[in-house]
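In structure tokens, one chain follows: the form predicted alone.
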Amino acid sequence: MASTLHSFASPADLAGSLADKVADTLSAAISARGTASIAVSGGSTPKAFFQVLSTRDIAWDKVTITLVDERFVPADNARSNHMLVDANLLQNRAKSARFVPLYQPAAAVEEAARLATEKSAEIGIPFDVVILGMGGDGHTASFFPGGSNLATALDASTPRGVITMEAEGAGEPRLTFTFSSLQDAALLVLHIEGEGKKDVLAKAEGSGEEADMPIRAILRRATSPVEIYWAP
């Protein structure tokens, strides 16, 4: 599927620019049958398109809001995806969309996926609007090269929901969206920041295998445009 490169001067114009295409989305899908969905990243990249999408005048009440993925971690722990939507983008306007939690309590992280995959069943897929993020060594959501299930991760007959992803560099066990969920979003999105992504990137719409740069599953088998969001 073809992807589009959008361009910024700096990341606070991009965080605006996406907020705007991100609130028309939501408030089309609220017209159109009276709720919307979105499913966003982590990571430290997204937290000022967070502040500004939090302020926008959509109805907030009909939102449902998830992660693409999620370490096996508590809410309170810092380096929850959880812990960042909750600081950064359920503030303002936003506070009365509901948030549905990949992180389940449970004793095991399968369990903690299964649970969520019951949980996301209630939202219902596709989703109106997924905000994917891309690593350093072309990862995005929780697809590691090397890891546990990764070739499930990005296989398209996968059944929608939530697995586990387990990889070396990842640290802890991590709750994640099949490729097969994130795929035919209305409105999907790539948002990356910097120069050396921009790199990693390039590096990722050439020749190579999937299983390298998972993120070339996104670029090149997603059955909806690719919309690349990028700022130096």
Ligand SMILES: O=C(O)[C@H](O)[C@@H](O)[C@H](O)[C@H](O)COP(=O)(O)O
Given for the second form:
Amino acid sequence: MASTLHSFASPADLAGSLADKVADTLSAAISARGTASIAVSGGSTPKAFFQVLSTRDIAWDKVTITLVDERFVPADNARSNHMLVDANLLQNRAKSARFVPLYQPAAAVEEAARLATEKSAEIGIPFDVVILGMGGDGHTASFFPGGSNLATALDASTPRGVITMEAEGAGEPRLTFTFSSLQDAALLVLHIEGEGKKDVLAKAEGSGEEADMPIRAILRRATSPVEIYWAP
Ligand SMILES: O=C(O)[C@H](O)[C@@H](O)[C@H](O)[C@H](O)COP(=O)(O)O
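Now show me the form predicted in complex with this ligand; what you just gave was the form predicted alone.
Now the full complex is given, and it begins with the chain already shown.
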């Protein structure tokens, strides 16, 4: 599917514009069916965007927020994406949103993935908004090059849900929604910042295997148009 690059003069300008676009999309979903959903990524990039989005005046009590992926750590661990969302997005007006975590206290990450699939099934499909990030290796979500379940994660026929991923660059074992869960969001956003990430994107947009730069699966095969938001 096509992608559109939205370039901004600064991260602050990007955060304001993306927050407006996401708020409008969530409000339209609420008007249409009374509820809305958004799956967001962790990492360092989205913090300012989360903070601005949390102030937007929408019916947050009708919004369900979840994560695109999570590290297999509890919410009180500094590596937790839940902690990042709690501190930066579930604040201000967005405090009244419902949050569905991916991490589940389980003896094994596979059991946590099963529970997360069960609990997230009630969110409804497709997501209204998905915000993806991208690592310097071309990973997105927890679709890491060399990942233990990468082929399954990227296979469009894999049922929607949360699966596990282990990879050298991932740190802890990961919990990640599958490509099939993310690729048809009403608003599918890739949010990246910095010249380095722009170079990584240019390489990903070139030829090469999806497994080498898994963001290519989204850029090449997502059903929804990919809205790329970039600032220096
Ligand atoms: O759990 C995570 O780390 C994210 O979901 C991951 O996919 C992130 O989006 C990229 O690693 C980019 O991270 P930065 O924004 O820190 O570069």
